[in-house]
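First, one chain by itself in structure tokens, the form predicted alone.
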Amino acid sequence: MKAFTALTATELRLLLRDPASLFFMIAFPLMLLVLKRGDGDAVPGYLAMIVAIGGMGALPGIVASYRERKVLKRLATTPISPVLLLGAQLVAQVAAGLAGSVLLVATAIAAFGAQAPGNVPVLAAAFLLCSVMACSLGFVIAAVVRNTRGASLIGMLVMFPMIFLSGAAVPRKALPDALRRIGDFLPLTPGVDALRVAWSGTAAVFPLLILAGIIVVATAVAATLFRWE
């Protein structure tokens, strides 16, 4: 448990002294916040957005690096198995991604007098389990793409073109019919219905369920593919 909480400790400090980890998951949401004029409706989306950068954008490129630098292969020689250092990078960005969805939802309240999140143990679920969907499908991208480069590379394609379709960057209602029906099936929109309906002050099961669902499926699929080197 030592070990893990070290390990989870430096990875939160690599990530936090990376720059564009901190402007996209921390100044880029409270600069769309600042241009939407404090709309309280748009940060439940913002919440989705701030996860999905973390666990699509960066993780990808982190976890392919490790394995280029062969830091996971030596770690298997060693009592402390390459799969906590996975495990610290995941609750890393989880943390990250709080951090900054604590700034964002606090800045929204007390500078632009937003109303408060109505079920806070529901959003605390839902994005508990968005986070962690995100980070899953960072490991399968990783696992896929063998090289820092590449796994950064697709990693920010899938994520970019998810966050405007999802419904996290900008409202669906505002894309057209043919861009809605493409988000229909993005893995990033439950999340962002479930932290939505939560913000609002209502529970909605079935996107959680989603959420879980992949989050195994995406587990399964990594473990599958992943090479520690």
Given for the second form:
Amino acid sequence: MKAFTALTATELRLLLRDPASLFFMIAFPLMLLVLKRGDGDAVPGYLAMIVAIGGMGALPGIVASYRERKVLKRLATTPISPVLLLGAQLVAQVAAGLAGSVLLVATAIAAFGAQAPGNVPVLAAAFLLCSVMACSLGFVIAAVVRNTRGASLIGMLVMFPMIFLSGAAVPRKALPDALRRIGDFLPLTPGVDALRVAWSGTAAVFPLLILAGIIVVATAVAATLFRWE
Amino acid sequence: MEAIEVTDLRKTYGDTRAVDGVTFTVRAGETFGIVGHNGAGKTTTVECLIGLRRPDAGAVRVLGEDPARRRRALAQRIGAQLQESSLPERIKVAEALRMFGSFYRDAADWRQLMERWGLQPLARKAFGDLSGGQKQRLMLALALVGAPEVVVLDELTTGLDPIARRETWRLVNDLKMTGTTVVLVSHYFDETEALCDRVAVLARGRVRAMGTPGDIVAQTGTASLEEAYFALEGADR
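How about the form predicted in complex with the partner chain, since we already have the form predicted alone?
Full assembly next; the chain just shown is listed first.
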């Protein structure tokens, strides 16, 4: 436990030391909020966007670089398992996403008078599931794509269309029909739905179940395909 | 007492016999060198020692245990510096030492270690900003943070400039003084000769000669370990 805490604290510091993840997970959503003149309806989608940027945009490159640069192998010579480092990366991503999200929500409420979230416990559960789901897809990418550059690139190529088509960055109502239908099949869409419903104050179980299902499947796929070196 | 016993170790990758019947023992407190050219089977041998690879055949005992079965337990007592291994670019020197210290039940005091290995002035520097020699010094300190009984150092000075190399030699000599058992893997014959009590010369997966560097040189009637190696290998062809 001591080792896992130390690993997680370090991973979180490393994330916050990275200007790119700092910008995209914290400053960029705030900029979008300002551009939308503080439209509170956009906030739940932006939360999904933040965790997608971290879990799919950043995580695959980080994990692939740990493999390529033999950080994982070095850890395998210590008493702890390299799996712990991947777990620490997951927790750090969730925590960094949470920090960006809390800041965004607080700004929306305090500076733009947005309505406070209706059901905070369900919103928290939706956020956690959405964040872990994004990371689990990130682990799949890191398992399939071997080198660091490739994993970063594929992560971006998966993440960017997804945040636009799932309703995270722009409302799906604004999309043409064909593109909207693609969104029905994207794993981030139930994440956006879950966050939006919880924000408005009701509780829908179905999107949460879908998120949990995606997490289970993606983790199994990543665990099967992942190579340590 | 024997710290390490390797008996008829064999490991094959596809058609390549990386290690083809290697036998040696390392006494507690000894600095033992494994020397040979690239592809001689050095790294495969040490990876079997620390439990990263499972031998195809043969027996390996480190501190009386089988590394392939008891990797975790042994990892508390073995420190390793792996060839080409590294750390996240943005991790700071002090951070890395403290974090690795948390992995061990009876860790050394990482602050003292940082002081002793001259890393104090670099404490707040990121790994990616260190020079090659500084990186190696940190990786060496990380191998010692668990207060290990056996330390395995693979290609410690590869890629270092001559000054950094000599500096690293001095550190290994300091380590020898503490009575730690050291396995030093290198393709530099001068390094092995300067640092090791006994040496196994490896070529194509087999031990070509073993003994003190002085003995091997004397047996072959040459002037240095490197010349001895070429005399042995030349005689074989």
